[in-house]
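Consider the single chain below, provided in structure tokens and representing the form predicted on its own.
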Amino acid sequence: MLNLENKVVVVTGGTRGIGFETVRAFYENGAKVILFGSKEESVDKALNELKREKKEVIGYYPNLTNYDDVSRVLKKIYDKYGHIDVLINNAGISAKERIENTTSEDFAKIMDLNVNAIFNTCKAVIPYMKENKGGVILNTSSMVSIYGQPSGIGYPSSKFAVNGFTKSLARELAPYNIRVNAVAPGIINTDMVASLSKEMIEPLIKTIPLGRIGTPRDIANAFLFLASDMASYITGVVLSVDGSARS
């Protein structure tokens, strides 16, 4: 029912956490997956792990903040497969410093990777999707794009921007049968969360109506759904996946 067999899927930030699990999930559902990472070593490590699982995935490490570099790699992928069906923009960095301890360079760095990089990948991939008369673009947002957070102002600012980018691009590309959606994860059991103490985690869990923190597979499953034909009439949506009944 997902109908992802032989779809060509590009996942940025695909070497660990949510991105890595998303790579695995799409492969398991028949897609041809290409992961992007920030550097050669992290890409090689992820690919070696997938090879141990007998998953044939390829990887690249373009500078996502450089349009020419991104365009070059996406053209290489298109030339190899003849189509790019799904782009998942998952790469990003977070922040936790208070504004008085944040430099303008710090803020610009977050916006560059969390927003400008998405512009670059989308701009580079859209001509291929138009040529193939359809495609899916999915962006990773965050629960803080809806609720904000008490410090680290750059991160929620960037994710608010991702939401606006998603909704606007969805309207622009709808006539070309290209759907654009975002997933806004809540508290997810990634390496960063796993390193927190029990004393810090338990109060967080108490705020979640479903009574647990999420897993990377929870987010990967949301991406699977939105990329599939089951979501063929959904575009311009920011889907909260946070175990919460809040609106």
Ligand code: NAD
Second form
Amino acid sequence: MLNLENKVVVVTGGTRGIGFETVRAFYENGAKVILFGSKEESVDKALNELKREKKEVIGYYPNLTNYDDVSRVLKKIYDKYGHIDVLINNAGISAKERIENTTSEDFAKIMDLNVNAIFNTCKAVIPYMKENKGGVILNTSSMVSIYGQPSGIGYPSSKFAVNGFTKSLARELAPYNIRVNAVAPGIINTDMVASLSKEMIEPLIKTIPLGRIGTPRDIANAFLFLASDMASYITGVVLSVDGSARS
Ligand code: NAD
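Got the form predicted on its own; any chance of the form predicted in complex with ligand NAD too?
In what comes next, the whole complex appears, and the chain from above leads the way.
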């Protein structure tokens, strides 16, 4: 029903957390999946774990903030498979410091990975999708892109930018049958959340109407839907997957 069989799917930040579960979910639905990570060791670790699960996935570790490097690796993938159908821009870092403890370098670092890297992967993949007469680009936003957050200013700023990027690129690429959407996760049980203090997380959970934090599979399922033909008339949306959290 999802029609993802043999689709070539690239997932950035695919070595753990939401991205790793997304890799699994697409593989289970018949896609050919390529994961990107930040370094060789984490890519190897993820690929070995998938191998133990009898899932055949390949991986690379391009510097996402460098257009030439990203472009080189995406060309390699295109040359191998002849098409790239789905790009999932999921790699991201967060921040929690107050603005007085944040340097301009800290701020720039977040924008570089969470925003500029998405520009790089999209710019490099779009010619292949145009040639293929279609494709799907999915970005990982966050619920902080809707409500902001009381510290770590670079993180919500970057995710607001992701939403603007998504909506604008969707309009630019619609004539080419390339759909661009984002998923805005609420609080999801990954390393990123494990690094936050109990004092920060517990009051947040109390505000979630569905009464639990989300799982990486909750987000992977949203990506599956948005990548599938079932979402063929959906572009330019930021889909909240957050148990209706309002923080
Ligand atoms: P995570 O820290 O578990 O995983 C992050 C991934 O990004 C890893 O695969 C890592 O290799 C990759 N990455 C980090 N720095 C990188 C770099 N410099 N270059 C290339 N890759 C890099 O995080 P997660 O919680 O799975 O988050 C994934 C995405 O979901 C992020 O964009 C994050 O902002 C977003 N998100 C997470 C939550 C949450 O509650 N966990 C909520 C909202 C949005």
